[in-house]
Amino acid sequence: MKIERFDNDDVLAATLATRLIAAISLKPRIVLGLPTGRTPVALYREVRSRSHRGHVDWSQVRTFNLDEFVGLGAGDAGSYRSYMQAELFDHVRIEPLNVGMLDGRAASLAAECARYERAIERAGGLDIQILGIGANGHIGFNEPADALDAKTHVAALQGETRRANAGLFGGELGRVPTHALSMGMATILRAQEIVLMATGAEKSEAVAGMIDGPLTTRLPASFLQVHPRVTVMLDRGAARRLT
């Protein structure tokens, strides 16, 4: 892993946004894996700004998001589709057909997961996968467990993860879905390059375990240790436990 430390999350976001815009310019048909949650909000703000100023061409870019809540989809408040529209897609000239999202309202969730795997494969795989990390070490919605799913799957969300997402539902924990669809660990690890962002002291223990700890399904992010091209971008808080 390549470890990069930043004074704050704004500098981190600006640095990664600059790199992403450069990657799009270098490879217009790039395939990006994108995260949601609180951590990438500053990143998407910077990407929007740089795309406008530089007239970046998003017309051939393909994207695939990591996850979506079961029961939610396009137009639903609290859905990750709505989040992505508000934070990024409504602000750049990306073709709607090039946006890959899981549909948490699909009649067959198993069929939806299989469809998503095929779509990523048909796109040629992910060139760059951007990740966040949960305080419990999850990436996507791959939660700590005795075993991890390799492919896109239905995931049961732990209480800590549901509390972390309560802000999308007016702060009401009872409204947060108990399950989600998520890319699996093998799907994530097949990306050509992975960039993980972590901000805040509450992530520091998980970050330390991911980098310095053993490979374990109890800390799913630790599996990034086996990938040949991983960059970990940390603010001061997230890096505080590193030796």
Ligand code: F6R
Second form
Amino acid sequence: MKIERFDNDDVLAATLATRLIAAISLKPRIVLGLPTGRTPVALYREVRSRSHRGHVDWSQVRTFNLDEFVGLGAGDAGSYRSYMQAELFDHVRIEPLNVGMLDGRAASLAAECARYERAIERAGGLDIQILGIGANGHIGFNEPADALDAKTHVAALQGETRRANAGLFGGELGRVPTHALSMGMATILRAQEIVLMATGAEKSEAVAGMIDGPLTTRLPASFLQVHPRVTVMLDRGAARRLT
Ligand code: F6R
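Now the other one: the form predicted together with the named molecule, given that the block above is the form predicted on its own.
To see the whole picture, the full complex is given below, headed by that same chain.
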């Protein structure tokens, strides 16, 4: 793992935005795996401001988001689809057909998960997967457990994860869905390259375990240790417990 420390969130986001945009110009048909949440907000802000007036050619870029809440989809406030539209897709000239999102309202969630795996495969796999990390060590919605799912699946969200997402639902925990669809561990680990961003001291324990701890299903991000091309980008708070 390559570990990079930044003075703050803004420098981290600007650095990753520069790299992403360079990657898009090197490979216009790049396939990106994207996260939602609080951490990438600064990254998307930076990317959309640099994409302004056609400075970045998004016309062939393909994306797949990591996850979506069960029961929510396009048009639902609180869905990750709405988050992505607001934070990025509404501001860049990406082809709607090139945007891959899980549909949390699909009639058959199992069929929707299988469709997503096939779509990623048909696109040639993920070139770069960008990740955040939960304070409990989850990546995507692969929550700590005795065993982890390899493929895209329906995930039961832990209390801590639901609380962390309450902001999307007016702070009302009762409105946060109990389940989500999520890429699996193998879906993520098959990406050619992985970049994990973590900011804030509340992530420092999970970050330390991911980098220095044992491989364990109790800290799903620890499995990134086996991937040959992982960059971990940290602000001071998140790097606090590293030796
Ligand atoms: C979101 C996702 C999650 C988040 C993680 C951190 O698509 O897959 O794993 O990356 O929960 O969330 P924030 O950035 O809100 O702390």
